[in-house]
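This document opens with one chain alone, in structure tokens, the form predicted on its own.
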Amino acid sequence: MGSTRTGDADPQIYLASRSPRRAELLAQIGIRFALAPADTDETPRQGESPRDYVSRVALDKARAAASALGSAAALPVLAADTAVVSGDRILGKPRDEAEALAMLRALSGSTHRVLTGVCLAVGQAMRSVVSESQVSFRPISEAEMRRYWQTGEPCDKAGGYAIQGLGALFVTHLRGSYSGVMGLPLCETGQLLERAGIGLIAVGEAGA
């Protein structure tokens, strides 16, 4: 199990990631957190939907953590995953150069969806959200996808491109969640944790 982020109080819930693009977004509302990353099985099932499977597997990972920490599980957990789909194919990361030019060319030119589930685990209650962006891309050259992969930006991101980085060279049009396209839809996730009790804002520090 991880530590809370320095300079945080007492955590609020934990965090069932080793994403520090979800750990960012976390701290971006404002939420303390401390690290309880899960290992899980996080291969697709014989005709399990892309919605199906993001909910699994975030569902699957919230449990996972939840059973580690044990009684030390006196906090909500919070776990998310995230597929990249052109088409009805789910695009995971890329194992090598030629996996992640296979998935930038199937990209490449097209509108595809990046769906995000989120579970947060309250005690024996689990709660769920599923988030659904699409994301169009202009044309890549050939030359532009090998340049991009020797950045070694592709290397552990779904569909083999990060829209917070480089990879938002590509993008001509977002219709949904931009932190959802990162790994965590802020919205979503914000709603989860108030009805969970966990305020966002603190009254009297709008406006200050």
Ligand SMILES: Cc1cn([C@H]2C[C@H](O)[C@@H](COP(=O)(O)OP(=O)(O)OP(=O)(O)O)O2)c(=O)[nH]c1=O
The other form holds:
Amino acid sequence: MGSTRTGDADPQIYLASRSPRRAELLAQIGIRFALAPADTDETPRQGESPRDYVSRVALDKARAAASALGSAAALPVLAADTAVVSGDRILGKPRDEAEALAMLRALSGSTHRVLTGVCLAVGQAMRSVVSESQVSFRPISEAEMRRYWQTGEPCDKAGGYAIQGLGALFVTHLRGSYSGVMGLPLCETGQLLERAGIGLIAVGEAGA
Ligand SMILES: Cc1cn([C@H]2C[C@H](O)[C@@H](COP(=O)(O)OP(=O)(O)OP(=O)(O)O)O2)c(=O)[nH]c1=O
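To complete the pair, please output the form predicted in complex with this ligand; the form predicted on its own was given just before.
Up next: the whole complex, starting with the chain shown before.
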């Protein structure tokens, strides 16, 4: 809990996440952070809308991390949750090949939504935002789906694919936030951080 990333002395925030994608995206905008992953129940509640779901789970993750840090949580705590929504079904991370293939079948040749809830806890104050994107997939054959599963990429990704990986081969159209689909919408996250007094785009910083 609260382990500082190598090279990130003097962190500005805690990132309540085990997702390597979220760490990568946060590093992309130059934030210094320490990892403080939290365990929470990610089961959707009866009748909960996808927006309410990602918002609640992101808040639960931030709250759980802040309470585990206790008095060490002097820094803001950032958490996020991503769900792929096909029709009105929330697709989480597939537990096995059968579930992954069922998800890919549902996404094949159609358009789905990707919702990412982000929560920034600053002391007792919780600020949240939800990013929504639409992603269209070309038709995917059964053989392709099986080969894709065997790459190992789908297993820890909501909806069973990664837009930043081989999953990009299926995407014909994206409307919304690429970083949001990947797990942390950077525009919205940047605005939450700025509101908490954490400045971005420091003068004199080199670009990528
Ligand atoms: C749709 C999609 C999801 N994902 C990933 C982002 C998230 O890591 C994961 C969604 O699961 P989450 O439950 O949101 O996050 P997580 O359990 O991986 O990490 P945390 O510790 O923060 O709770 O799916 C991609 O990497 N690319 C994609 O294109």
